[in-house]
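Let's start with one chain on its own, the form predicted on its own, as structure tokens.
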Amino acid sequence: MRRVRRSMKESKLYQNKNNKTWADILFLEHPEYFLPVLESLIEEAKLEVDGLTKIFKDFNILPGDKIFDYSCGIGRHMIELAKRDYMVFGNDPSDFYIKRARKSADKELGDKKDNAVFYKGFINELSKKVFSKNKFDFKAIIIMFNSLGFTEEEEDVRILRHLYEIANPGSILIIQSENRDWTVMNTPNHYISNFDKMLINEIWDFNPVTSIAHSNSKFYEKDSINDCIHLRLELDIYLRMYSLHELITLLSKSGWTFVKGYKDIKSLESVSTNSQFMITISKKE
């Protein structure tokens, strides 16, 4: 499964006939039928946290302080934090995904329950219903998982700018996302994600003039009685991609400061354009 995660607002690009972005139907309406691509990451998850505490130790930031997850899902990455004994606060705009966060934070954290604090909405709801009301000192910030791209540049913008309003100066930002210059030598593709209840078929092609991935994906349910699938949901979906330079001018007009950039979050080795993800560090200075 191509690695599209959340992160979804009101745009003009991409909607239906219903006025509904591709997001709005998969994560607020039928996220069930992408809950067992989030849950097979949950193993992954840990290594990769393995390297976001290796980055936090290099910018001084230590357990106890607090981080933001921009995002956050099922809570994969929040979870594993708060058993390190960081203090990590999250937001998604998918109730079933956050209910399903906090139901394995009660069974998984224990007594560290109180360090992941989820939150049901978009940041721009939140950053003032929520963070322009209370005293949070981020020290970091995380994207992972493919959560910008989603519709134009400018809404990624808007998105950067608010987590850079509640970010502290000093906070910095680790940002998790496809890199476009492999996807152009590794696309087209085509993905067959066979899962014990559902099958996802993927069939991804590339527009190198607009930098949008483009999908065909069909969800099938499947029927263990009839030995048959079932469709349920197909739905064309589209990601800006971004190749570093394009990014860090994102996050240059978003107020951010580029620092460094790694291909792996796990590995941390240098980002090349053979490396299909990039992970990005800026601050706020």
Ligand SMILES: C[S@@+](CC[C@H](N)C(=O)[O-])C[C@H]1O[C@@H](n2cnc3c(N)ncnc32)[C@H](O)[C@@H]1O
Contents of the next structure:
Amino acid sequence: MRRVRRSMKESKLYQNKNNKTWADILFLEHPEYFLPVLESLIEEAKLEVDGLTKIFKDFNILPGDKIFDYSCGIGRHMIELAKRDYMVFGNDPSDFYIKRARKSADKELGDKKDNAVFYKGFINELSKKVFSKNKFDFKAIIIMFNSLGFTEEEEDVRILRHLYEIANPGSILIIQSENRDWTVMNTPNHYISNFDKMLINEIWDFNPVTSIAHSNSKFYEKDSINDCIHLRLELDIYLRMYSLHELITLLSKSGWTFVKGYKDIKSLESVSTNSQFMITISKKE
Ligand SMILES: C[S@@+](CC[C@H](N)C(=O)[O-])C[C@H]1O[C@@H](n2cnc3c(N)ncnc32)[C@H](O)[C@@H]1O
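I have the form predicted on its own already, so could you send the form predicted in complex with the ligand?
Once more the chain from above appears, this time first in line as the rest of the complex follows.
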């Protein structure tokens, strides 16, 4: 009995007293504090899109084909894919990130602006309201940079199922996610990220019982006039970590057939236990 109670408590760690998850607080209430992280990775996304398009080519997915970006954030990958003539659609629950993505697309895409369409909302709402009513014929779906594992495993299965439902037979799903095997070997860890206007301090630990990586994260705003920093947000972040074989099980529970794994989206080297991220390619048969 005691054991059951403890595991229930652990499984709700990611939720605060008001039933808000850390992801609600960070991405929906204070998205501006994570924005510098996403902006600092815009150049990186261009190199990642080189890898993505190589995979697309292997599956005969070509410019002009439709791609869906789940939790697209500020559209780092979508805008680059749109520049390369793919027709990209993406969703994100953060109004702030979607507005930022649309603004960048207006600025950067010129006459290719219509190649990128951004939807504000969660995938469960959108799959009913938008994607089930129109036939989109997505050839590939991408999930980039830790956009799973925010809450329970069942929630990740639900998300993957929604994506399965909006995919056409033959289409592929590419997931980039942090590799549990690497996390186990590289925590505890302390990161300080220094951006123009913000400083982020993260102290990470890993719980092998729950397979949840936890960070006490502090977001500071820089005050150049008074030469000091102000603490704007302190947040406990909980990320559920999967090893490759666990992600394959989740994919299979959601209908997807695992095809191949890579170590890294840029190098497309074979999957290994010692890389921070892993890439899975799965197919809807
Ligand atoms: C780490 S960011 C990655 C964004 C984008 N894929 C990229 O590579 O730049 C995670 C994204 O997931 C979105 N997100 C997905 N599910 C969410 C949820 N349940 N609550 C809050 N944010 C969520 C956030 O708004 C955020 O844009």
